[in-house]
Amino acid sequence: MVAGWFTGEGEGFRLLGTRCSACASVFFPREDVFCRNPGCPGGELREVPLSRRGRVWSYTDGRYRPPSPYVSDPELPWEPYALIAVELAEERLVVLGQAVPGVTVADLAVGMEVEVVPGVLNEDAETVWTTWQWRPTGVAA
């Protein structure tokens, strides 16, 4: 989907991000040219690879089609997806991704645990477009 976003395939995958030398802040998406962080004087920044695993900060359900820049074929019927916000707690911050197919807002609780895996946005007959998403532990894929 976007490219250095995340590298990997299978238990190896892991979204990736940046983390500032001088302050130790962590951010995703990655920040390449400047800290974010207002009390920070700025430091180099380095790729850091995410935690794998996290736990439900908040979630909802996308029940309607996103207008582009979303990639969806409008011919096919829309099928609603769990939005999930996971914290990831040795980054101190969190990150919002779609569940894992199959994974209903019924299906989720605060607190629970998930992991990232890749998934499939879309896909054409030349093309797939590749994202993450979340799964809740204890989930095969």
Second form
Amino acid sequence: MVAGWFTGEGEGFRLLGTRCSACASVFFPREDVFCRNPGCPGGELREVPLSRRGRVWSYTDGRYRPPSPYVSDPELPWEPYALIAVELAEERLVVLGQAVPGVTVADLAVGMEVEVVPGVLNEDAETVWTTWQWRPTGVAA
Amino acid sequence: MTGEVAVLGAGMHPWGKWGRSFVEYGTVAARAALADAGLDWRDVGSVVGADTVRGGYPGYVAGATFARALGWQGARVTSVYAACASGAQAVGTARAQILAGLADVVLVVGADSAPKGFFRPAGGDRADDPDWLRFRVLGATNPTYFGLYARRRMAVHGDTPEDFARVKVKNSAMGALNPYARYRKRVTAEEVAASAVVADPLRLLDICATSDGGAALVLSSMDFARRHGVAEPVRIRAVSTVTPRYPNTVLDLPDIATDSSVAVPPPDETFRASIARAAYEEAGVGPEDLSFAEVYDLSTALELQWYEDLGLCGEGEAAKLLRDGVTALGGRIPVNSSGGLASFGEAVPAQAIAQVCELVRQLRGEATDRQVEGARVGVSANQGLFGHGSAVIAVR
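Next up, the form predicted in complex with the partner chain in place of the form predicted on its own?
Whole complex next, starting from this chain.
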């Protein structure tokens, strides 16, 4: 539903942000119009892949079904998933994402290393919506 | 102080799930505030409404809606939207008009009929709206963010779920004494622990409900107050409506990511702390001068965060302040003597105004069983979605 937020497959999967050519600020989700640094005269915003790995800043889960526009099958019982906020050291920002299926809050700790992997947000007969997910680096694929 | 305005009246509609229009709640609150002020609606030179989108009208409306319900009388009108900070912006707008000499008496009103369950974004495919995106891409509800902040406090400061529950126990005890609160029952730690987990580590009773409600204030110039025979009114001395400073490095509702601090070092203080500091600087007071505080306890854990952001204690010391009873009724600085959102629930455009209503009741010594002894200076603090700051300092 949003173009250009990630790219690649398998080990090559990366989140995509933009970097200001004037002040080097990094933006995710991508900022393509104006650099948001108030002290920056404004530079060209160029697409950059973000770090694959980061550390857990915090985490939680949703024990109740989220409302639309989140897509879930109301016929099926709600299966909670974890949400992880991850600090990327190089870019010095925090990115929120779903945890890979099967990883629960009991498997997580603040400071733990995680990596970004492709995942499925939802699918219907015609389309599979892919997304990014965070997976603890200690967990086998 | 030349920057002060007088509060002549405060009024509310009880919070709850009444299933009626926001217009009714706002009008009841407005009439109560006018009666409290001893003024006729036709004495009001300006009406400022805090907006709601939920009224069956395709757009954000408030000011003129209330003016029509009260009866058109030609007053100047303003409508403001700033999410949860809407009420503070309405107070700030009213104050600016009074100080600029544009109006002697201003009526401020906010009211809402909230939907059941989670707040959700407006409909349609709106990929340019961060609020829509966090639901569509992540399924991240408001409690998701409350859960993230709570877990972070546990990891960094050693707070426990039992500490969070203590906030609910404290606020429900005070809310039980407030006739305008939706929940009038004292809650025990055992009841919090027995309630369902919503967003780990927070449970149902750690998170505020959505509610209907309305609140209103009548503000005037100090000269008008004296002419009206009120020599010592409660005065508003500061209204903080600051935005964050770049880079905002705390993951803020409804964002998917923070700003990067690669190019610019993060500011010395967080956004919430800057909201409080701006109010203190404008009022010429500090946290040591406060008698009590009303803070936005969307979750129990978030109330603890506010203690630190308001400077009531150092970073990481909020749970100790709570455990020592400092923020309970009878403590050095009671927090959320009204019962807070824990007892009221959330009626977005009314909330920041309702906080000021509690400041007024306390500073006048009219808070009956929940009265803070000798209250002289009170602060309210709140944060609105999308970078809207909100704090008000009132004095007697």
